[in-house]
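Let's start with one chain on its own, the form predicted on its own, as structure tokens.
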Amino acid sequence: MDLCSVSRIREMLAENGLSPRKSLGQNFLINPRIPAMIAERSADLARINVSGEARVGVIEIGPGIGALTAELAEVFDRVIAVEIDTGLAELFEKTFADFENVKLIVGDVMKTDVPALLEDHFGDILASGGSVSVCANLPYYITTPVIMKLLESFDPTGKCPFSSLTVMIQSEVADRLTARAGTPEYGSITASVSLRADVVKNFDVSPGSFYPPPKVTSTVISIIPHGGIRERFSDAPEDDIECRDFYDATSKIIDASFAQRRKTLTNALSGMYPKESVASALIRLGKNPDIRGERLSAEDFCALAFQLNTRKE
């Protein structure tokens, strides 16, 4: 089954009626190597913290034509494949009707009830100490959104319940992911998606690997959660209630913090905290005053929203 093909695929979109639709940004990959070592990648992460006997799932998002899928159904036990377009949905189940561990589900990711889509489908191969992981070739324009929603849909006390989420993204949003605190490049993205997991980059995808091609490079990237935001930060309360609380705060201070990352952290969190409070809390971490958000880790944010929430005289 050929579903790298450029004739391949145009002809299987004319045969149903369809075309690729930019709204969606759908680019279908015609490199037959990236499918095959995104879901190597994603497998050899899947298996890392269980035994050789048990079992691990996928869920694909965005499957489009099924390139990506069919790889993923040679190393995972079960795939999960969720696409938002109709269209492509009834091709797909075509497709894939002979495939026993291949199954799709239509509707918008951004409107899926995560935690019950993981316990539906993977309640049993979680139970058996085995692992689910996530895939993607992600449209551009909804890159960010979809990560946080699979990230935050998840009790922050503790960790995200995916091995990793290996997913292909535009190039410039992976260096974004990636950054350091103090670079250009660095944002509130980086450091919130910090409070949750560590990523990594894999491999560039050049814009001749795909159908039609885009107009930017993409990265592959894995995103594999830590413990949360205790194992982020070790000072954060022991308390669930509170350690929820505290998160939110730290969330809050982030976004604050970069919202204008040209003003000083006294200035950007003025209107949630007093200026001298904020300015206080960052000599006592040993931080200038007029430092501006940028500079910080997510380390550093949690280590001010404690001084500011949490701290006891």
The other form holds:
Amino acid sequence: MDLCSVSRIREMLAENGLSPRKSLGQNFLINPRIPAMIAERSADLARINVSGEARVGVIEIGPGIGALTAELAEVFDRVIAVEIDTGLAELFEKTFADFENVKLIVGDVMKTDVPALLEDHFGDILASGGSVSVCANLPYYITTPVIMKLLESFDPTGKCPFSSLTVMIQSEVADRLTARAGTPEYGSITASVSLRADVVKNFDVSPGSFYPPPKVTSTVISIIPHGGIRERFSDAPEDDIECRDFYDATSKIIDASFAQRRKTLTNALSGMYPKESVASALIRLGKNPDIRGERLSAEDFCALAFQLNTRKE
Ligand code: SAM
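Here we have the form predicted on its own; I need the corresponding form predicted together with ligand SAM.
Next comes the full complex, and the chain you just saw is listed first.
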């Protein structure tokens, strides 16, 4: 099945009265090496912590014509694909009619109940010791909201159930997700994702690998969930309810710290905590009280939230 040929893609779209929709981030993969490389990386990560016989499943977001789906179907036991475009969905159903391990859900991933999807379509795989991953050439207009939604659909006191999320995104966003504190790329999304997962870059993909070509270079990253907030910060409360409150407080501090990036933390957080409290918490943590949020790692934000909310004077 050649789903990466530009002429074939044009033909399939035309036969179904379709054309690429920019508003839905439709840039289809036409370099056949790339879908195979993404699927292989995703499957390698899926198998790391499971036994040899265990089954592995994957959720694909935005399968489009199906170039990546075809490769995922080769290396995963089950593929559940979520596509918003009803025209593309019809085309996809025809192409994959004979694939027993591929199922399409027509809908908006941003409105999908992710834990329910996991339970309904992968409950058996998870119960028998297998793993579930996410893999996608993400529509760029919702890159960070989708990543945050997938990670935040689960309780922060434990590990997010996905073994990994291997996704193609704009290189600029990949730089932000992997940035170190104190660098210009570092921001709220870096620290927020770090509360849930570690991020690694896999490889870059040039605009010529897509039809139509996007204006930017893309990068395939893997987001690998860790054990949750308690793994990131060992002093996080043992009680689950207190720990959830602690996670929420940390997230709010991160958001407020980057809302006005050039402000010092004492000023940026002044709507939430008295300036003196923030200054003395920073001093207790060995930081300069005039520091800006962009210099704090996710662990530092946890420590600050702990000082401001949990620590008894
Ligand atoms: N996977 C295909 C490939 O690699 O060639 C297509 C990738 S294209 C970058 C993004 C796909 O996501 C399109 O098929 C688009 O219709 C779909 N999409 C856009 N927004 C979506 C949403 N909110 N929920 C589900 N799918 C969406």
